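Shown here is one chain on its own, the form predicted alone, set out as structure tokens.
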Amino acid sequence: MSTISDQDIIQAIKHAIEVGNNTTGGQNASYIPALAQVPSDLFGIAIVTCEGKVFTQGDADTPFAIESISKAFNLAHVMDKIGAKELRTRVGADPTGEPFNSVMAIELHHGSPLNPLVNAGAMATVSLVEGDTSDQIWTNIIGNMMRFTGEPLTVNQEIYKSETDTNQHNRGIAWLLKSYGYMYNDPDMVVDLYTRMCSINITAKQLAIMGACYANGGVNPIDKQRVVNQENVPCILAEMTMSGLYDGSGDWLYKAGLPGKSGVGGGLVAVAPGKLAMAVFSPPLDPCGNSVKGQAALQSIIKDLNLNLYVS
């Protein structure tokens, strides 16, 4: 494996901050209005590598919500309470090829939420959060997240709110799913979890950490501390590659050849195995939901580091 020089990687990310500034287009998320208040300049990149050396330029350490990415991470906790293969029969494993919130998928597909990924798949994962009070789950859910984060976390509550006053759609699917059985927990309650995880406060610095953890095995690179089994993670990523960009991801793999994954927070992990993570934070969308300007920053990094797994 070719070792990649700290030089490569800085001169790698000013490039990125570049190819970044001169790509325009895209607006923030506006169904969520708290959302769609977050300055769209704010344009932030960071680097971990799984030495745990740490590279950052712009607007790293500025928080935003850490929305659909929290599913790439809770679906780590659960698969190592129950395992792969139950986590597979009990919520699926399968792109829907519907957009991230769509009904039709579910109904198409006799009431599966087909993957952890998807709105759907992605509140069926946390009802299997283990728990008897929604006190004892939102333990284990943060819990979980700052083990990847090495670092506390808290939620942001004014996008809480925002969340909370507009996820009728959410409550919605959570029902279906319910009458389906795919719901294991309390509908309602799972709804709330759910909007409160993705309400999370996250830096791009600390996503890349995160997506570090998978890039190195399971353990962080920064406190060495196991976050994930090792045999679960090529499973996680496998995850990401069919549906981290939502109805996005072939256009993404297309041109990155990295597993990853966005949030309409805008922001965007991509996990390079063996060698690194590197996220960024830029508000404006595409159609899919997903970062413009991080989508063409990070294709930069890959093709200045020759990250793409497909290219030899």
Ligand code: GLN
Contents of the next structure:
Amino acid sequence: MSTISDQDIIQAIKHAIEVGNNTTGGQNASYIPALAQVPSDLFGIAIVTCEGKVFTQGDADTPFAIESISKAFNLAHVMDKIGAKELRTRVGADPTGEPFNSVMAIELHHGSPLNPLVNAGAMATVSLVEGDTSDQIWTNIIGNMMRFTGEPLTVNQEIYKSETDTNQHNRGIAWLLKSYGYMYNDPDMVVDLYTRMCSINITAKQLAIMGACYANGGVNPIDKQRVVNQENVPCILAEMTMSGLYDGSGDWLYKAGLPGKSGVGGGLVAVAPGKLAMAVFSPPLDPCGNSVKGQAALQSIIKDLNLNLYVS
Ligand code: GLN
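Next up, the form predicted together with this ligand in place of the form predicted alone?
Whole complex next, starting from this chain.
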């Protein structure tokens, strides 16, 4: 097995910036009005290795809303608490093949949220976080995220408010799940916690650290703390492989060959198990809600560093 040198990584990031700069198209998410206001030309890349080395270029320290990427990390907390088997029974594991906020997917599968990375499944997963009050549950949600970053995190109040004012569709999904027996706490409280979780400020560098915890078998490579049981990491990466980019997951996997997770804030993280994680921030999205430049840039790095899991 060839090892990846620091110089290889620096070169690959430089190349990815070029590739990203030559990739146009896409639009900021606008169904959450505050996301439409984020400058579209922000672009940053970060790589964090399993040895804890950090490489960045561009706007890698600019905070943005984590959005759906939070789903892949809250999942770790709940899986550790109730076990992968129980989570599969109560939420599910299978791809929907539908957009991230699909109601039809739920209806077609007898009310099942199907997997923890679509809105329905992510809200069902939030409803399984322990705590007697909303405050206690929130402390557990953000506490888990901060173990992954190893750094304090804040909520972007503007995005939180904007998303709260416009999240009627998610509220509908939460109550639909309740009617089918897949919502394990008060639906309105769960939507609020989920919305706040999606509004957490994150940077590409922090995202790469979070992803590197998965690349490193569940141990944060910077502060060396265990953040998730080792046995759960392959299950989470399997979820990311199947559904991390929603109805764009197949296209991503053909081109990248790595588990990834996107968010409508323009973030995208990919994990090369045993090696490193890479993250990118660029707001314009394709119709599935995945960063256009982000996908091109990470695919370039994966190619340059020969990280595709399916290439022998
Ligand atoms: N908070 C967003 C929503 O619920 C997350 C969607 C996403 O990032 N794909 O619609």
